[in-house]
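One chain is shown next in structure tokens, namely the form predicted alone.
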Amino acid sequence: MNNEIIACFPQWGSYYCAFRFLFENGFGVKYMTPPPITKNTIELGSKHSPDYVCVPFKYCLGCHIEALEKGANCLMQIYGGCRLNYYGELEEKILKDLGYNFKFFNMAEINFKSPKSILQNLKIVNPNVSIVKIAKALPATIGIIKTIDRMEDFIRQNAGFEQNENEMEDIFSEFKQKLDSTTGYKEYKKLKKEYLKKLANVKINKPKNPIRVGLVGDYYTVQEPFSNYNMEKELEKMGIEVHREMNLTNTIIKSKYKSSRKIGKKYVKFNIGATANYTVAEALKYAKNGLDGIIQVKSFGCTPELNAQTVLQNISKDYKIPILHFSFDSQTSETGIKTRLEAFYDMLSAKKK
């Protein structure tokens, strides 16, 4: 019988690349990089869950259930300010009822103040962890979040206006193959620079005084390509540059959650739930920086970015800035996404000139 540990955490943008040097170099045992998420994944989850949930909760359960079939046997979910607490727990439950035999690593059962908890839990990913190797893991996986966050933060910006079309995205993808088989700080550290340097050298032909426009929303949908419909590419295609603050760096590494709170206390005195405060905070940056408009990206159902959404209103109103409201969910028509987007660029295009 094989008794090998083969962890695995959903699929989310490109922190799998993180995940992977954490899990093998930290906590001492194999990761599966998920598959891809495909229209199959989130019909397996679809399949298998409540249809209460928000969207981020099938595309998860679809593939762990993807990545049992592949042999992974350790699962691994997070924990956020609003019903995802509740998420792992369910969705611990609905797998095995389906006859999964797995070890499940929620995070929402950590109490974050307790070393006794920490490492309880830590063990259930491996029972003979080392705080020690985790300890040495950890600088460079933070530092891979940071390099990821950086370039998606430069493709975003500049990809729009490439000479040689896909230049950067071919770069950022050979950048976290090669992390693939990175083992040391040292190494890492090599890589990013020399790769910082090839997407600085990237030729491009960018206006003086482009469309830009900023994204906000739900910690997931904003994130994950996938689940928004690769929005994020279709607005670089129309010459758009585009900005993004929501992401691990922002977030969890430097916790900007107060100060947003602080950023946005003339439209929200209190917290709204999950990573709205951010939405809010976020827009208003972009209103004042000014941006030529804003997208919010949000799951359906999600209670916060709803309550996010009317404020986003009053922020529209007072800087003249228009705002466009995207709600995914599985049924979610990518045709309709295009023409909206295109129907939005034609406006803020208009508006400029």
Second form
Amino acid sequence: MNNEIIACFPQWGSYYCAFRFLFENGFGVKYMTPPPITKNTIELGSKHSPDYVCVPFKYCLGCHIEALEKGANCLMQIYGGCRLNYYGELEEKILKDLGYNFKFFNMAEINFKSPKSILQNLKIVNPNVSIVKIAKALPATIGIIKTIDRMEDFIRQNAGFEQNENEMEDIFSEFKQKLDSTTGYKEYKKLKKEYLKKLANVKINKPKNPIRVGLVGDYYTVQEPFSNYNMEKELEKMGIEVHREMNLTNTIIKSKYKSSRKIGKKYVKFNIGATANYTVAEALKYAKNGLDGIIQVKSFGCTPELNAQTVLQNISKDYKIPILHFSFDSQTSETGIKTRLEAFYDMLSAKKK
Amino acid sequence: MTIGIPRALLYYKNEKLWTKFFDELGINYIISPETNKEIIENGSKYAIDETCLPIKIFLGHIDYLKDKCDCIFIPRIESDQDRETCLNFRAQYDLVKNTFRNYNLKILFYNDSGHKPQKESKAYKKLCKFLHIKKSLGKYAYYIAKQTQMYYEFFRSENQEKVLKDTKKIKVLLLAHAYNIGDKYVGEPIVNMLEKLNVQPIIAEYFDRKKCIKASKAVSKTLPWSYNQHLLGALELYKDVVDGVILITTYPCGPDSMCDEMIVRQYKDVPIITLTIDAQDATAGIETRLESFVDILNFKRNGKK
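Counterpart to the form predicted alone, namely the form predicted in complex with the partner chain:
Next comes the full complex, this chain leading.
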């Protein structure tokens, strides 16, 4: 019975829609949307991971354990510029030690210079994988990612001012649900048109000069709402226009790395690793565009963000823009975060007057 | 012109290379003193709370040097062979530049990046150009310095192999980065304590690098940090020769946090303890743990006989 392959990638924002599309239509395997992250997930993850590894690792591990319990049998992990490079191998080792039986698709093992290695690794997911099928599914996958980012950007900036509460969020989740049954590019295009229109038609009364806050931080924490304690939603509730540039579109699909280096040249001369250059450039952009404040969210001990934090402090002094730093661990208290956010909001609104 | 070399981080990896290079060129340099309490306290003032201890120590050394020389030597080493170094080594230059912005520090650096085989010599060529040194003179100095460093490492590893063979004492392998084991504050107290307990400390860092890295690939394929590969390889090669293993890490070291977990899970039949060191100096706790560890090793050895 267990011949069916069920793939699963850790919970990461709303991108599961895109991954589902890629795996079901490209790889030809079943995709299991990982169960939503709860307190239980992070507890499970922290229990089995090393002490002071960064929190995203604990989230990923917890997510994988929950998915395995629910019947997934093919897990995957991406790679990146920092500790993320080693996530895959260590996770595989820990899960195997726990006695689970599964296949692991680790992108860090792929040598991207040799086509043979790429094919070999893709075959881990599905032994009769077809490259043509994957290539056919890619444009729509990229399209979905771009649309999700575009919609989220729109919601972030306007949801705080809508007349009927949660209208935008409802439309967005409806869109995500509809995406679950899409199989082709044309179908997706139609959906995209329909829902973008719906979003634009939502009635909002935005004041002329609202408080605007920019969000920067490390790749996972800034993008996964649970890991930053739903900070975006909290800010929106206060009636703040939230800006965030860090997403898949801006980093991988249409990489802004080169322009980031150029923008941050005054402060940072070299590549300081992972997302730190983006963070610096984004913060500078927000400061120059006259945003009211910047919030940096990061996981505890994140090396590149720590180095970026030193630079952010200088930017804060030069441009006279307040920056709030959050460092999340697996045991951060929610009330503490709320209090700090409220104080930050009060400070911004007092400054605005 | 006087160059200040901070006795921290990469200095312990390239000690002879740097000093010989400047000696050959006839450039004056001063090296900051061994780490002491004052340096750590000063470094902690500049660093963000959650930064790792070696970076705090490093900033303390910069603080010491900042008004004692004309410029400070902070090279940037991004990659080593086909793997990376810790991200802190990439950001060193920018970190110092931003932290000590008000002091207007002059920084001398070379940028050793990419994966090409001749990358280091090219980086030195650029450094010589920046210093207005004749090309041939610079090249000569670099090769002499490189040879010195190579021979220094070679004799160090030969020496250790010899000790490993001859000694009848209990042997303990210390897995720690060069900048931790060489530091007077972090690594040296542990080595001294072990010697007092009549144990022969074997330092993994001293073993031949190429051999170790090759061996490590059999254990972990995708380990991204070459300095950790070196340590892991040393453990793989010498695990049967030594009696026990001590993992020394500083709080909160990024690469070690993951690599140590891998080691503990991989080598379940080797006696291993982990010592985590932070800016608070309380040696009593470490001493107790070391004593009991050595006791266990003693029991184990006597039991075998």
